[in-house]
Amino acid sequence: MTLPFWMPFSMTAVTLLWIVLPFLAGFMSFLLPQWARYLTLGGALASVGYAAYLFLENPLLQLRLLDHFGVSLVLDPLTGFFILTNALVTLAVLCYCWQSDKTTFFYAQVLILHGSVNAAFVCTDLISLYVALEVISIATFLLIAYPRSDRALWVGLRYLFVSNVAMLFYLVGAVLVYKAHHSFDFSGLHGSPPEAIALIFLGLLVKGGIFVSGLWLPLTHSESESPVSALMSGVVVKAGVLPLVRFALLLEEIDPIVRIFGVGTAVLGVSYAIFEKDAKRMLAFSTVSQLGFMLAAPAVAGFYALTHGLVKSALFLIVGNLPSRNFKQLQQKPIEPRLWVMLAIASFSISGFPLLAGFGAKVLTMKNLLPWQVIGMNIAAVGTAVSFAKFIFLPHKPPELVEKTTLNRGFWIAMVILLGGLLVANGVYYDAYDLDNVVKPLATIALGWLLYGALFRHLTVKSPRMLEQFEHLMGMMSLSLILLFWMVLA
């Protein structure tokens, strides 16, 4: 359905208002600081409502402003999954921080980040996407550096520099596409020079934290404050994933490249996560792996993105309240049962346990794999079960026998939004519940737990961090670009 831009009170006008609203509210927060929390709440709720419209009406809304030289937007149920993820994660983070001492600046940046992520999700032209991704980079940098410590500033600047270098490659690729077709539309990748496709892919692979180009992600996510880590792992990296998914769905010749990176990313991320002894770094490497699941089956990436966003945001918020980030220390220091229950629910979901949304997402993804992908993705699925067994088998004792953790009301509301969302979203793919579909995930989880208990729990292998160093991240971009050139030419 294409609606004319001039049509008053149409979905076109509502859509444009919805896109602009978070930016207007973000700037208004500085004028009305006492309303900053409520403006952020309003922006997130508006996205919930818009996502609900996309699911209920199932439209295909295409907007084109300024012809081929300007903005092209597409809104459909695939976009709806990503928008809903952004809305729920932002709501949960807002509730988590509601009673904290966060300033107006923090809430304004969260709102601007929310709006720019939404804009990146709906853009289907290369220049508008570039602008949205750059705004995301700036807002994310300001949130990472919010504590103003030397460490936070360095991690933020490191993220910003890597991101900007990647987007420079992307911009050159976009110019080459325009030179070939006099259009910035995604469809212009068809028939574009190989170097254009390689450069654009490199920019998006880095922004999305995918394969070796995304090894900036573990340090950045693990060193940020828990609410910021929840936002980055839950939604920010997906701004680089959705365009790749759209490329794969739009152009048949690009689909194999996206799927190859999906399998490689899933296996690489889980290989690090299995051996990681720091809880936040393990979650960050798991994010890398789970992004691979989205790219491995582009047709169902939206549902997987929703379940992953809810799980990972919840886990980062929970881990921020554990007595330690070190798994060895956590094994020796029992945690409260209420924290363990929430850890277990989220870990069961991401492992693919029935009755939670992660089960349906895993089954749907596995059904949409090509034959050559099956072995690699099953290895990644077993590795995911091994990684999250670390949380499931943490010791826990009655509240009177452990040091009590202070958890405010906002934390519990955030958990209701995120973990409750996993229960509700479980109904999206109810066809998954047949005997064959249930047995395989349970066997995968059982195998993962067996490997964890018999082998990985006792290993003390230290994951190499050389490739995460700043200078090596630049080198990985060069190697990735060479690989992309070869794949596109092939």
Second form
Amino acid sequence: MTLPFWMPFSMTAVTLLWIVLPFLAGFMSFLLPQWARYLTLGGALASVGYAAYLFLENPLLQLRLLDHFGVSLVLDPLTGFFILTNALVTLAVLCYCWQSDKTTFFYAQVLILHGSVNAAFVCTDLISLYVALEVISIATFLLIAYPRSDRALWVGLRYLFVSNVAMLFYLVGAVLVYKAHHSFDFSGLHGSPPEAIALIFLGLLVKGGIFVSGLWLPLTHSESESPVSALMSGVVVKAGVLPLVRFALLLEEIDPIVRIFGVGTAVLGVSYAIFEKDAKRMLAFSTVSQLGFMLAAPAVAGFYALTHGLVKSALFLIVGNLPSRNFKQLQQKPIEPRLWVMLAIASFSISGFPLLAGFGAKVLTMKNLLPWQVIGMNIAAVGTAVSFAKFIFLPHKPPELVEKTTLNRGFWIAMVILLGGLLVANGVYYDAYDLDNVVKPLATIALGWLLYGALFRHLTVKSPRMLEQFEHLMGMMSLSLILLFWMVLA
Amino acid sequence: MLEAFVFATILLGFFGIIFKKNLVMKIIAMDIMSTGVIAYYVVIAAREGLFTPIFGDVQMGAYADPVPQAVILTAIVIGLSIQALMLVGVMKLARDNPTLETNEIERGNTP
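To complete the pair, please output the form predicted together with the partner chain; the form predicted alone was given just before.
Entire complex below, previous chain first.
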């Protein structure tokens, strides 16, 4: 491979440097505390650059380090989408926090989280993935527990506990794959015993927050600080989703299982989200359902992940600045128009309204569905429109009539990155703009709003939270394991 | 036979996580579960032989597979650090919840 003139090192070297950079920068920031924010900025920008390179050059790079048993990495445009999501969300969160009084520790953890999520995205062997996912758990725990309050600690501990137990199951699965093939490669899943696949899937489903094993997610994402929620919903859960997508693309026999979970989690997520009265919890449940959209059509998951990552982190950052989290109170208390505009843009995108990237992503996903998935996914799409109508129809009044919330410059820069990203990404799939494609999402949204206005606005159903209790989360893991085992065997 | 014991350990640990009320006990149960997992890696490594694979002049016979052992070493370190982190969290929680019963803590800390 001849290298372009602007590239003094080989691609392998650049890739490895890019993976190591956030970790080095993270530890450096403890030595040079006053530079912490700039180091984080550098780490995120490096990822933007690297993702841009992946898109422009379109390489299919497969690296295998250290022999047959070693680490293997794959870099392709699919990975590029996920890396770009990670980079933009980290960048936006950094801008949002720039003027706050967060300590070096916070920025260092953000950097380490960024690095480990990148690592989880690029690796294609089970053990590197395990290590990356565990580092993600630790960094996320430290970010959740950053406020040091009792509640933050408990939510963090619960998260760490659930994900660590899931990863123990995953490890057993990994060694069973090794036993069958003498290698930890993803491709080894082919021809492995069903229990190996079931165990590995359980680990990834829990980490990715998918279906019933992902019910730890709502509490964790809604009780953290807004920037941390934005990071978790925007990118961290995707570290569990991308491997599942890769499995589905790699192995034909796994594809239907992933698609079934996609539909299941999409419907489960929205059915909670529709009835939710708390803004942040609604967003968290919507994350659960959007992950379903990614899994339902593995071939186009990358673009969907990008649009969802941008929109969901924007929403979490905005909701963090609303006067209240409760929809009832919000409806009585008009909000500022500038906040409302931001909320509306994001809600339109996630509902799939044309001119925003969410539209292209949804059209692409719907085109790649199998016939049996269509009904479920359409229900989920209408449900998404219903749940986000809650934001769109919030009352707002001219600024002189409402009490002002102070929004610093960082907030606006973050919005420019995230919502601007949505507008730019809209150009990726411009083939979507023909009459058929435009009419259908509009009809979906109209139906959703009608349902909202006529029915769901007046309903007060308290969705049960029993399944979110710690012990039930654990119990659900064993049930999922049995379910998965039978699905693989079937 | 060994495999059966290993799986029994893993399962016992898992049930401990579910049935024990106390948070510290839950963490110990998780440790037991991870001990089981580690033991399973060792059992798999020793399938074809027991001798430590050290390069040298003397041939010892059937060697153990070094790859799972190397891999599980990483996992042990990660497990250790996660447990240390959790215990620190539990120490902080214990100040306001001296009994450390999970359902009590949960009741106090979920909205």
